[in-house]
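Shown next as C-alpha cells: one chain only, the form predicted on its own.
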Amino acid sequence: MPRGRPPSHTREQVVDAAIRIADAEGLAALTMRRIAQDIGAGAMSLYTYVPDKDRLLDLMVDRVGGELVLPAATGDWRTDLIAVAGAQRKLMLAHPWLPAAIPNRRLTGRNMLAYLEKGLAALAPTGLDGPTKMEIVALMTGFVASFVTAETTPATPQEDQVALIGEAVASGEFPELAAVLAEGGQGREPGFDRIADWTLTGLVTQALAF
C-alpha cells in the first residue's frame, strides 16, 4: 500500500526556528505563520511536528533547559540552592523570553525534570518533606522570572525616577521613604546573589520551623 510523503521537516527543525524566533522577537512574535516562513513550510504544515502552540511552548522550554549547567552538589543546602538559581538566572538571561514562558507549563521533558531533580537533591539534606521541597523549587524558579524579567526590562531613564521620587518625598507624605533615602536606600545595586540568599534561606529556615 502505498505511503504518503515524508515529513519535509523534523520536530527539531520547528522548535529550533521558534527558540531563534523567540531569543531574537520575544514571544509576540512567535507564530505558526512566522515559524513556517521561517523553515520555508506551509504554515498548516507545522500542525504535523506540534499539535498546538502550547505544546511548542513545552518543546522550546525544555530545548533549552539543556543548556542548564547545574553545579556538582556540595552537601550545603544555601550554597547548592543559590547555585542553581545561579544557572537558572544564566539560562533565562540567555534566552529572556523564558520568564514568560514558564508559568503553567507541563514540564515534563528530561532537561527540566534534571533541573528539578537538582533542586530537590539541594534541598535533600534539609530533611523537609517532599511537597514542601517541591514548593521551594517553584518558588525559587519564580524568584528567578521576576529578577531576570526586571532585568531585562527597559527601565524608566534614571533622572527621571530621581525627579519624580524627590518631588514626592518633598510633600512630606512619605516620610519612611525620605528616611531611607537619606540613608543612602536608592545607591545599592540589587545583586542577584545577595537577594538570592535572603529569600531562599528565609523560605527554607521558615519552612523547617513548621
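Between two forms, the rigid core is defined as the largest C-alpha subset superposing within 1.5 Å. This is a predicted model, so every value here is computed, not measured. Positions refer to the first chain, counted from 1. First, how it differs from the form predicted in complex with a further copy of the same chain.
Once both forms are overlaid on the rigid core, the distance between the two CA positions of Gly26 between the two forms is under 2 angstroms.
Relative to the superposed rigid core, Pro51 undergoes a CA displacement smaller than 2 Å between the two forms. Remark: with the core as the superposition reference, the CA shift of Ser146 between the two forms stays below 2 Å.
Can you swap the form predicted on its own for the form predicted in complex with a further copy of the same chain?
Here we give the lone chain, stripped of any partners or molecules.
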C-alpha cells in the first residue's frame, strides 16, 4: 500500500487538460493556473504531477504522438512515406500548437520513437544507410510542420503588408514577384498531397542516385 496522502489527480489528467486548452485556445493561453482551474486544483498542485511547464510540453507532444494512425505498410517506400507524412499532417491539423511545440524536443517519449520507427520502416526498402534515413525523416517532419504552420496561419493580408508589397512591386525592383502576382491564381496552389509527393519522392530519388 502506498503511504501518504493519495493524489487527487493523475499526470494523465493534467496532460489531457493541457492538450484540451492548447487545442481550443492556442499555446499562448496555456498557463499553469489555467490548467489547474480546468481540473479543479490549485495551481501549485500541478507540480506534484509534472516537474515544470517545459516537461509538460514534452509530455503533451509525446501524448498526441500516440494518436498517429497509419495504414499497414505496403512495402512501397513512396506510398508508405507519403502515408506517414499525411498522418502527421492530420495530427498537426488536429493540434495546431504542435508545429510550434516540436522544434527542440528530440525524442521526448515512446510515441515519438514509434513515429521515427514508422518513418524508418517506410524507408527500409530503399536500402539507404542509417544516417541518411534519419535525416530524411527529420526533414519530413520539418517540412510537414512548416506546411501546416502556413496552412493554419490565416494568411494575414494586413494593410501595411499590402501597402508594402504594392509599392515594392510598383518600384520595379521586384520583377519576378510582380510577374507572379500579375499571373494571378491561374496555376492554383499545389496542395499538400502533391507537395509531399514531390518533396519526398524527389528527395529519396536524389539520395538513391548519389
